[in-house]
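Read the single chain below, which is given as structure tokens and is the form predicted alone.
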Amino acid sequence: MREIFKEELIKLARKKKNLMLLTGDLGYGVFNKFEKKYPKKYLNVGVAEQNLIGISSGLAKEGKCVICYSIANFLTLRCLEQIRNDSVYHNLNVNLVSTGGGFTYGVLGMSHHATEDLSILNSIPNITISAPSTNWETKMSFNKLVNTKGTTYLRLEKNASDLIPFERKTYKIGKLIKYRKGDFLAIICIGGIFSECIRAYNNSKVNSSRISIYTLSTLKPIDEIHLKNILRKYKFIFTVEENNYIGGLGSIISSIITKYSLKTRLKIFSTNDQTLKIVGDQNYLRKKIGIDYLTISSEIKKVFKSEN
């Protein structure tokens, strides 16, 4: 996803006189290129995230399209106050680029795990928050960010699935993007999590023509009357996401179905609520916490054998 990002960003360089990137004392190396070529649209601040927002702010007050790039829970949990008084407030054109997401940095233990904040954005007003799940969807979500008005958030991960091509679908912002389509069980899922859906939909050997599989990549704003329309042709739907359920995409169709009096029935797969203490990879942390691919799969098979 990181690779996606930086291709678009300087393809957007060129064509925005008033694009500038800022960062916070990371990413050596990954911006050598972006330096060389824009050494004026490019400002490295140092280890002081909330002050990257107030000079982000500032920037776009006098008119620049500013990108703010840094490791998820940095940019976001450290610097929430200015990117809401400064930023959002202000509904200024600063938009916000964390690498991370999830349990990307397991290794380095909880103060790297970025897992609350899809939940925390979320309940700022008049922000728009993105997680891709692939490539494709890095590619379309950063381009229509960056030409939205006011705030936006955009959640990367390291690494994108490689079991699904470079897809060429219609994307619009708070819609559901359909991989596989089925009539029974509804799996959706945002971010990177996506590879473990596609995993546990190969590996559950259930008739494949009864599953699908969407990705909600935009969790803010959504699109209320097209997910209903969705979640009602389904008799279960599983959400998997690798964050907080608690005001994320567990919370936001758990509304709609209540809303609505639809009777599918919903599972959640997500960090539940829970701050893990131990450390390892990212594949390590979703064993873990229940949200891998043998996990959904073999709730996939419960749910199947118990309508036959």
The other form holds:
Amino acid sequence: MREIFKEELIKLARKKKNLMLLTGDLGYGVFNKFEKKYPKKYLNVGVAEQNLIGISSGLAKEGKCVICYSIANFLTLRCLEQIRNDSVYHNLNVNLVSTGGGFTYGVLGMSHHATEDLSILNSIPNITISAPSTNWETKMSFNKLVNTKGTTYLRLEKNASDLIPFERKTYKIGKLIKYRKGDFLAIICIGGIFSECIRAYNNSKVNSSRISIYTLSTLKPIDEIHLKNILRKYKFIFTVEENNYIGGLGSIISSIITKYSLKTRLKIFSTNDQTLKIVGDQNYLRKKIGIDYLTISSEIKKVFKSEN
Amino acid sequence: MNLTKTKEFAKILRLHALNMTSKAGSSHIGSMFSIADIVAVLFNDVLKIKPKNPNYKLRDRFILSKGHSGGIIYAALAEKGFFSKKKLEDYCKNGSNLSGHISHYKVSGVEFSTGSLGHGLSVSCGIALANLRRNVRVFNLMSDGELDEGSNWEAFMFASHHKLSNLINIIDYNKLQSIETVKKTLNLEPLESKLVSFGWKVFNVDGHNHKQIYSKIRKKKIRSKRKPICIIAHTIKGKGVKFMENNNLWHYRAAKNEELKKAIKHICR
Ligand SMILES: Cc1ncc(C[n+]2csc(CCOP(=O)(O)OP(=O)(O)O)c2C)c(N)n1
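Structure of the form predicted together with its partner chain, please, following the form predicted alone?
In what comes next, the whole complex appears, and the chain from above leads the way.
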């Protein structure tokens, strides 16, 4: 995902005269090419995230389109009030781009486990949030967000799923993207965890005409009516996110189901309001917290068993 | 202070950190080597701690604010007997409590978990304030790039305002941060006079000279002037292994095969 972001960033800098890239002392080896090509558009403000957002807000206020880059928790939690008051409230074109979403930096410890960023930002009105699942989504989402008015957040992970090569002409904010079609159970996910969902589906060996897989690439804003119309078609919905469900994908889907009194039944896979105190690689931690493909596929099997 | 012993201890710490990061394929070896000598002096000669009674009330508190160098503190704690050295093999492994950034959970002797830069000094201020009338000293060890965070400067003001004379802040001034030099990223100079103007008693030391470090942080010197103390330790990132010194590649890379062998040779020389 980061590679795609890098490429798109350079393309964009060529097109957008007012673009600037600000980093909080992160991205060793990532922005060399960018810095060489556009030295005046690149600035490392140091390990200072509050300052980073404040400076970016000031630049944006004077007409710049700013990209801010750091690791997910530092870019969201450390400077939350600067995001809320300086950037969002003034509707400034500050585009936060984070790496290390979810358990990407699993062995580094809890300070680097980014499992609340989506939820916390989601509770701020008037912000656009995206966590793409594939390289194609990353490319579309990044370009869309930068050209969206106001403040945006793009959460990247190290690896994008290439299990389903997939491209479409359009990418719409707030709508589900359908990756496969079935009629009984819909799996809806956000972010790189998409690859676990595909694997879970493959592993479950359920009749392929019964399972749909969607991503909600943008968590905010959402098109509620569009979502409702899709949700109502299914007897069962699974939501999957590498994030806390409170304020995350699970709670969004749940609130739509309740609001429109849908008959759909919902199962939420998330970090489940837990902080992991152990470390491990991303796959290991996904398993530990129950959002890995084996756990999901065994739940798929259970659903179909109870159906028969 | 027994200089031979401290020197040997620093060597052992470097070897541990090297092997741990190499085995785990994890980052920040340069940042650990940078503080190896400071940590050796602290744990060998300065800190009043009891490995068999880690929560002993009147212990000195040590906080690693540059949490990304946690590996070498785990090594020091294991060597001092807080837990078995065998546990170090779990560093950054699946299911382990020894995370890349220092964590206290189920790790005896770790005073506080960090990993997000710019938290340690404020916490140290709180601990120092709580223990101002007790015979407890608080040592905070931070990096230079970390000083970009404004929180530190809030804490600098707080500490002198409240006369936290039991607080010793050590800055690992290796002049490099994540991408570039400190000078190029966000110049700290004139650092000493900044800190003095914030009301601190400031010493400069060679952060790899055990005797110098010791002379500034041993007990007698502390609590003289009703001022918090800041040690600016001039260090070299990657110190001890020539090809790692002053090279930020080793902020990210772990030594592999031949590199590991060569690095061990450098340290044991
Ligand atoms: C709040 C915060 N922002 C960013 C990071 C990512 N990060 C880890 S180490 C580092 C900088 C390294 O330079 P320095 O602080 O001087 O420490 P050194 O490695 O040189 O000891 C950064 C930016 C972090 N850990 N915390």
